[in-house]
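This document opens with one chain alone, in structure tokens, the form predicted on its own.
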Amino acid sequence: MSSNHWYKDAVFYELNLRAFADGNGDGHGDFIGLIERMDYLVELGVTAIWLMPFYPSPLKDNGYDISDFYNIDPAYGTLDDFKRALAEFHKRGIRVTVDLVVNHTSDQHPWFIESRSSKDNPKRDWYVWSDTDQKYQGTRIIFVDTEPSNWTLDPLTGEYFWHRFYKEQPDLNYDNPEVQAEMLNIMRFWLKLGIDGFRVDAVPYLFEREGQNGENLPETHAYIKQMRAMMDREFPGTIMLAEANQWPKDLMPYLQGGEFHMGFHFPLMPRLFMAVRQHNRRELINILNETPMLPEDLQWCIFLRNHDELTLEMVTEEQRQWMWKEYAPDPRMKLNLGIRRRLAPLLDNDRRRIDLLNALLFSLPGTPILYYGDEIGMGDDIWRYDRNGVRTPLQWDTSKHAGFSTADKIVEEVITDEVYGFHRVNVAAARQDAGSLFNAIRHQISVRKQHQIFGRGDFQILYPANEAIFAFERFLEKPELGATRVLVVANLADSEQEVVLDTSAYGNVAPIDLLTGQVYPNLGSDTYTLRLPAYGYIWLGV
């Protein structure tokens, strides 16, 4: 397999400049703090980030309503930063994508301003624009709690004017080649300065059209097409990650013709938290089972938590009912149509169900994203705003703002509660504890990184008896890449498990635990017994 296929193997961490390190006290995060914060990233074992927004905004979305494409917001430094920040990166073998808004920009964008300013401006035709509201009817509005339609009335023109999100979020229109060209000529301004991707925010919304939910439509797989052969043709080795809240058969068009190498796997998250809680492994094995295995050239990619709600689009009425009332039962908790929460939170703070998830993300098919701060159990404030709440500053220590800043205030205040307060969860007593979150996790990556098999290898799912276990195998005939099978072995209950496995087809061969070295009794039978204590897990290489 070609080298440009490096995001197969990658451990890829959502990094949220605003929140990561303030390197000129000005309360802020910015790229000279994150300069000097980034060995903690090696010391962790990831080999890619995923760079939130860092263009010029207002932040009424974190940083997803751009007024400025081509730039750096000044609060995160200039552009020369960014330049040495990724130079540093690449220096430690750290890949660096980033975020590329196409589906909207700002309402403070000059192109929006100039826009609304009269309906015969030469930008007029670069938004989506309707003299009623009445148009798209089929279309879903996203964000529910605070938007009751997709159309807002200007003002100034007397004229609707479209939005996916908020309404500071003016959609482009993409009918127009205009705004087709100016977005592949922003692709490359970033990839000349030599980023190795990007985290393409919002896909499926790109174009509307009557009768049509507006999703998915072909007029949209046809432009992202337009974006591939760019990249392949004059920037080869470098990747676009689909963020498309959409089911598995949905989500293919995206990753074959020539459109997407790697795509967010949603569905799969809630299952994942839905099969802890009722000690089952049947929707998780549904979901599964409903995802293709992707040629060697494509990849799922597979998460926990990121900096948006934990999202409930892709279950059941049912499913998002019966979510809401295990793990938001506060309403403060939930938003839109998900649950503004941190994997820490959302699992009670109990390390067995925290380090049982993150086993199945970094042994499950696909690319694992981890959400920076996660690694160290942090927690989260529901009383905030928006999503806020899950994107406060990474705690570093117990020293003012918890080492994420000198000034005397800072962008967003850091959590101060009793269990996850900064005094209590930090990086640097993280590391000083043999058997904290942050050293398990380094070690499930580290184990990961040397086996090829968990990037690249296929996926046999198990059905043993015992439902309260998940078990499952990956293959990779390649023993130079590492172990060539790794039986997988899950106990989603709060008690122990006995579970008996059909190995004949190992032949008799003694497996060992590549997480702990323990080798196990000989397989090759159709009648092996494990035992696992409360939510243990193993990964059984031969």
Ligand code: NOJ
The other form holds:
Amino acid sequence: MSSNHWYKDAVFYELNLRAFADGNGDGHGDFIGLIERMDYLVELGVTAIWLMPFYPSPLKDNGYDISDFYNIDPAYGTLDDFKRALAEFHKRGIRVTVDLVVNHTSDQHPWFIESRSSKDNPKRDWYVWSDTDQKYQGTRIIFVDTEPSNWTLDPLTGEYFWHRFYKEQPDLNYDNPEVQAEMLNIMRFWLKLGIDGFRVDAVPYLFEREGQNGENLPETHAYIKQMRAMMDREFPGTIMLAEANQWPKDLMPYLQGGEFHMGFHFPLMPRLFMAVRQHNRRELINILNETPMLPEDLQWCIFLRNHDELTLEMVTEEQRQWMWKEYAPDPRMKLNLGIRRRLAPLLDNDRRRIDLLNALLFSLPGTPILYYGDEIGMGDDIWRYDRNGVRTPLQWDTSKHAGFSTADKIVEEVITDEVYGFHRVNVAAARQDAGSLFNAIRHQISVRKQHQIFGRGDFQILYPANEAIFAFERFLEKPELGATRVLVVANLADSEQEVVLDTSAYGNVAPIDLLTGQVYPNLGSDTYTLRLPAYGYIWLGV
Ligand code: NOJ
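Right, the form predicted on its own is done, so what does the form predicted in complex with the ligand look like?
Expanding to the full complex; the earlier chain stays at the top.
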């Protein structure tokens, strides 16, 4: 397959190094453990990794609070271990993107320690300081459950510093050219080691301006253009993926303006959960109709879950309340504006619904990202601190600590409950069971990889009368690989449904379900009738 725009054909895996595999027996996931277990990712079939933060950090925010951008936290190993892991991934044809946390540092970062030490310290202006906490009132608070304000008073100098996340994560001051230059140097450092790109964290919040909501400011776009220009000039072929929790219209400038190659599609995600619960396609269609198709060099990134709470920022207040009512019946499940649960528990461990959402994840326009552990249907623990309940060790087998570590004490306890505990849910068992979720996902991935249409094809929604059916077409005129048209039909209802589709545009050909190989009756009629079982789906290719 053409390596040009490789990210368009990719299947990503979000990897939480801390909880993946412990190689040196200290109870903490690390690069050595990752290398030992890497072939598992080859078996799963993913082609790219998003590696969550591994930099030195006091871990107030799971590593998104960095105290040294140029190093590896010793708990994960050394820079040499990182280089080895990178080389091992590349040997296996897997690309590696890493988190780039641009907006803030840890309050333990030497820059901040200096900055707060006095008003005339040369690093003072690397952060955003003010003698009042009344500036930028139009800016919302993101961690609403913990932070009463985006300003925190620092008693040492009697001034307030600005932070969009935890108060232990002071925002860098992007109005300072030194900060701008330094972040480019940080990028160069990792790019020189040979990584394939960055997942850029908290993109919209780089600048602060009075009378604005502090998101997506023109200054932010201008700086990101500089980041991109540097990458294109000095490290051609490397990519940036935007973590910007925004509506499609606000995300588009980040993509089309010569900035990011890819952007997460945040608003689509909760609507997939709405659709399977409402047994109705309406919300999905509404958001997809607001989603522009992207040109050859740009891509949406789609996902069902990640390491954060299932965010409900991109829904209406009414939809948010509905999602909480349906998917967060216990108040502990709520966190900030979201839901701290994993995929399998959200869907009541119902394989039909899990398979259906995966089938949509792998066939809707965009590059899919799987969250580690969801491929075996891992559970969560809503009683743990913050989002730690969805970040527990990967369950490898039934041995001590689920095969994650040989240490006595481990960094985060494994899940042990009856339904999702490691005695039942683990990689070893999933591998052996031909009907496991793991094998179903592996199959969906392998079929997807045989058809370039999924990553690159155009997209058109169909509107059959039965609204429990979500149907769409993908088409690609000259794929290097696979089908030129695929008709995806999904039954969102919990009962068998009949649907009548207009397939007259196809001509009189027999399609096959790419997933099962089953041949279907010839297309070409305007009353093409199908019956799908509860939560059934097909990928009809011609
Ligand atoms: C987004 C990350 O996904 C989240 O985990 C983190 O807390 C915030 N950005 C702050 O870095």
